[in-house]
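What follows is a single chain, given as structure tokens, in the form predicted on its own.
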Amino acid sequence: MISPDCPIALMDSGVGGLPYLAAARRLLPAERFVYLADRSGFPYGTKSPEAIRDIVLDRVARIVSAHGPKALVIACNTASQAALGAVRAANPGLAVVGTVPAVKPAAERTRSGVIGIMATARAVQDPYLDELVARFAKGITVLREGPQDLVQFVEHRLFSATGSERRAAVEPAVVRLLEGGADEIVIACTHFLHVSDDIAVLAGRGVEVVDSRDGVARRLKAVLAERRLLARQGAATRETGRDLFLLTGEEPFEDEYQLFATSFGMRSPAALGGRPT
């Protein structure tokens, strides 16, 4: 039974998501949290839509069934795009919470009337991303970039790159996107929120970069007070360690993720368990 006492549950194809687990505690200090990366599902931006969907699924089913969340954020932009709906239909009972591209600030502040995206190769093209833009961006100039191999880069190489590796990963992107006008900046794929600073220096003054963290965990507390199923103020306290860490695949599991558990003040990695269908 979904009760105020549950965790909430976020997931990305991999670390991506983890940013949006860092904004939801901020603001929701008292809830406990389950983290899934899905390391063999990894990367959805190569995949088709429906790959992308009949495997989100799959793992919204586990995590459900393992956990019992009484929330979950599908902390990827490329599977809320292609799984949002289905996630919602298959759970009805659960409060279910997609990420959206940050294209309506970015178009409301650009002073230039270019605005750029980042974005994974899959989440560029995608109709989804077409509709963000006629709706919010109409008169400006949207420039896209969907340089996945960066989503590797993060994923895998993050703590071992130097600082001029991780400046050297995103510059190609950047340099497009800068002499193509942009003034804004909008971060769309999780995975690019790792090296935000790193992209924000690259692009310098006068431009700003974007995204919707914020926004989603305000989203998240919404729907659970609407819900009352807000933790109790006082039921928890932000202990490190606290917060579960799981992943799919088999183990072991490779250095990094370790070290994005220490990072986030998680456990240790887990296995998320249960049989993928």
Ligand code: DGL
Contents of the next structure:
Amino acid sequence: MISPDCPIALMDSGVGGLPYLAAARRLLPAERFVYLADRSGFPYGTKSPEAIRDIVLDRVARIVSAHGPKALVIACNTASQAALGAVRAANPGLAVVGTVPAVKPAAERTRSGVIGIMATARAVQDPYLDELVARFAKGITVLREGPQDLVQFVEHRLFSATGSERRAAVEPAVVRLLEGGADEIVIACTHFLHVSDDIAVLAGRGVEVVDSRDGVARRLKAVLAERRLLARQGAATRETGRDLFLLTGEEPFEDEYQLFATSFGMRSPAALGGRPT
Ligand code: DGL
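Now show me the form predicted together with the named molecule, since the one above was the form predicted on its own.
After this comes the whole thing, all chains and molecules, with the earlier chain placed first.
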């Protein structure tokens, strides 16, 4: 039975959705969260839309049967583009919130008339992005970069890399966008949020780096409010380790995941469980 006491689930192919978890917690401090990093499906950005849809449907079915969430946030642009409709159709009672690249605000704010989008290799060529651009960025030049190696870097090297290695990892894509005249950079792959400070430093003054974290958190709150599913204020005081960090695939889990769990105030990673469908 879905009730205000149920947790909110977030999922991504890996650690990309964690900044979305942080934003949702800030807005909804009384809620309990379950976060899935789909380590065995990672990366999504090199797969076909059909393969991504099947993987995401399987992971959602397993989260639903193991944790009975009241809402699900697909904190991944690539998965939202490929699977949002299918996830909603397969889970009619569940409030599902997707992630949409912040093309609209970037197009509204650009002064140079050029915006840059950083997404996965899959997402930059998805018709969904074409539609978003046609709808919200008429008359604007939209540059696209799909640095899939940066997704790998964030998932596996974020904690071991030096500052200069981080800057070198973001540099090629950002420099191309700047050379093209972009004064707005849209972070349209959630993984890249972990290096957004490096992107902003490299981009320099006069260039704005935008993402959809706060918009997604506000949408989640609105959807829960509409369904009268918000947790009662003060229902649960926030203590470190209350939220679950789940991973797919076999243990042992790589050390990085423990570091991500610690830095986002969660318990040690645990296996998602449930049988793949
Ligand atoms: N974090 C994901 C996104 O927002 C996908 C990264 C990947 O698995 O390629 O698109």
